[in-house]
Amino acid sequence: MLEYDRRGLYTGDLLQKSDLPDQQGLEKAIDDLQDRFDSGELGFADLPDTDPEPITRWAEQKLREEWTDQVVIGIGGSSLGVRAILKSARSENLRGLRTHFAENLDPETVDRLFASLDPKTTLVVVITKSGTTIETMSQFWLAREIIEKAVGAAEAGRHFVAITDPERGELRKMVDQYGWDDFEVPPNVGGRFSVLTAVGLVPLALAGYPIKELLSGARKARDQSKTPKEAVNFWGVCAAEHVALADKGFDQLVMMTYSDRLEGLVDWFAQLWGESLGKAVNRKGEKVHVGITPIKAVGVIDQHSQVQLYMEGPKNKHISFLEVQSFDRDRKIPSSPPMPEALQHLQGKDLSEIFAAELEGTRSALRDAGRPTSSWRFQRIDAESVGAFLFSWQMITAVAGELLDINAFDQPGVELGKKIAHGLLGREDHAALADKVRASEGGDGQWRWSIK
């Protein structure tokens, strides 16, 4: 289903055993993750087992329904890992509604979504575990008016699906108001971990992805490593690895996927890894400003462009593959007419293969290079492997966190900018935040610069 290959990382003088943490140390670290599971603190080891006939029930009903697109609205971990998963998917094999996100506020993009949509048909799932969130409530609101000019406030309710907190938050009081469908967000579940929740759930099953088989590959990577000695054996060791490579250095994950189908999980797992590592301080309270850094590599179009840079730049890039073993599809190169002489080696060859050689050319200079690899090789692309994967680097993080003396669950360096953004746009609590910031804008003009 799902292989993880680290040889790359002990080539050469790169990693030894002894830069990892001993056995006492990284049973510890699980140990500490393991009671925080136990004592309920933390909710998203036990998703794989959720049931998932109710929200499947309830989508077989919206489906006979006249529904023909739901609109996403949310951002994050709303959204990224939904896209994801329907990236991975082929679409042909989706028998849902169509689907569509709402993240960005970028007011054409915006726009230009809403008027493509016949309103009457669109189900709008609105995602917020808060129900403050700005660029989630205020694309609610404008699906809210669209909706209700077009069939009436007394029948718009229908069009609403509400995945928010189950007791607090603005989006909870609405809900209870007006009736609309809902599910509810676990309050132990933070929202880059809630995947496998109601978050992620309900829009995959109204766009028909078979999310019973999501969740058995989530609950076979985890029962592989169930009890905390087993998982000491890959999450945690995987976890020390990365650790030990940032403090030799090797402080940037470059996640290049050669497959399109796996580009949005690279974009959920950048996500993941950059908001719970970067920590400003660790539990002692002590500066550290700690962090890996995540980036994005496509292959083999990024072969043309950032390779050169990890190949020949500074000795500080860890690059991890993710790979297919077996594509749904192919096509064979044409053996006639014949190509120029120094092309011909390629006629008869399967674009597969062609990719595969790409693949393992890149990988093998990088080692040469003295660049640390490591590589996710997916048998082939279907829910029960994204799944598996989806789950271990959500365990794999969470044990880094661990490594690291940080809390991976929180974020408050993104919780800044957001009271400083509800402050500039007239949150009176916020205000002073925004005075801060106006105050600020004055100086003596040195930065400024225009091309006229």
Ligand code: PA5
Contents of the next structure:
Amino acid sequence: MLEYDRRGLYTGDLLQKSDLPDQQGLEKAIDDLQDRFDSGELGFADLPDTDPEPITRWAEQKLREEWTDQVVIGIGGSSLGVRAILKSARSENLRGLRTHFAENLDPETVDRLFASLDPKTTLVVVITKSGTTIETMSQFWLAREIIEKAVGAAEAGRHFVAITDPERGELRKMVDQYGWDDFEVPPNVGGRFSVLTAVGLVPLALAGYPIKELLSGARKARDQSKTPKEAVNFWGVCAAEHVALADKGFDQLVMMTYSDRLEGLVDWFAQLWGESLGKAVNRKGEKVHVGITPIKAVGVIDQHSQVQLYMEGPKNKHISFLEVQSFDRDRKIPSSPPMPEALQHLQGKDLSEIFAAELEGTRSALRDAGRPTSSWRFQRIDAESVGAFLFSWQMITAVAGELLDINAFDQPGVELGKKIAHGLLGREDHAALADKVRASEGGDGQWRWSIK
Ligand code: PA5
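Moving on from the form predicted alone, please list the structure of the form predicted in complex with this ligand.
Okay, now the whole complex, with that chain kicking things off.
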């Protein structure tokens, strides 16, 4: 279903087995993580066991009602997973509601989206674990006004579904007050690890996506290792290789997809990897400033854009390919009339064959140029292989966090920016931060250059 090929990490003198922590060190990392699963501190490893039936039944009932569209309002871990999974699906197989995402605050995008929908038949799915995210709550408030104007305050409640923490946050208080349909995000599952909770499963079920198969793929990925020690052979070694490569200077991880349907998975991975591992201090409180920068690339498009840099620029990138063995659709280049002689070898070939040759060409060239490469091979893109990929990366990220001795489950670095924004928008308790920013905006203009 899904295969990881790491040969390209060990060619030449890139990586030696001796660069990895010893078996004991890896086992300790896995054991420490397992203790946190067993104590209930971390909940994501249990999610593949979720019973999909209650959500499926609820969604089937909704699909019998008048709804035509759903707007998923959320950002970061509260939207990237659903977006990625739906992009990986074949649209003709999605027989549920049309799905739209309200993520970014770009006023033109938001205005265009809300103007294009019929509020009478639109369900609004608001997803925010904290219940306080500026982008999500602002767009939710807009949607609320639009729906109330269209159907009246008494009817509006039927249009809202809230997915949030069971106890904390402003959205939870509103659910209790207005009685909207609601689902819980388990407190021990962080945003970017939450795609297999209601955060992902509810909008996916409404879109008609097979959530049972998604969970089953995640379960197969998890249960391929019967014991934590066995897991060392896969999650541990895989995480250790990424960390060891970063130590050797390859501290940028390019995930290059040779499938447009898998593009969203790269965005999802970039958040998981970037936000989890980019940390200033380790668990002893020492300044470490670690992280492996995730970079998105799309083959073959980026062969004509970024690959020159990967081949000849700084030797700091590990390129990991996403590859599909069997595409659901294909086309053949016509055999006649004859193409110019230099291109005739393309005639009669399937697009998938040309695509695969381009991937192999790029991978081999990068290998020859002394760049580490690895490959994730999807036999075909389906809910099971996608579920397995998502779960695999969550585990690799968690183990990498252990090996780096950092907390992979928080994101303190994004807090200051949020507080300043709140302060600039008038929140009293952050006013001092806003004043500091305003004070630094002065100057005599010598740092600016403008074209009139
Ligand atoms: O991974 C995380 O915790 C974050 O990326 C959050 O998902 C993101 O900031 C959105 O947060 P919330 O769900 O609280 O609105």
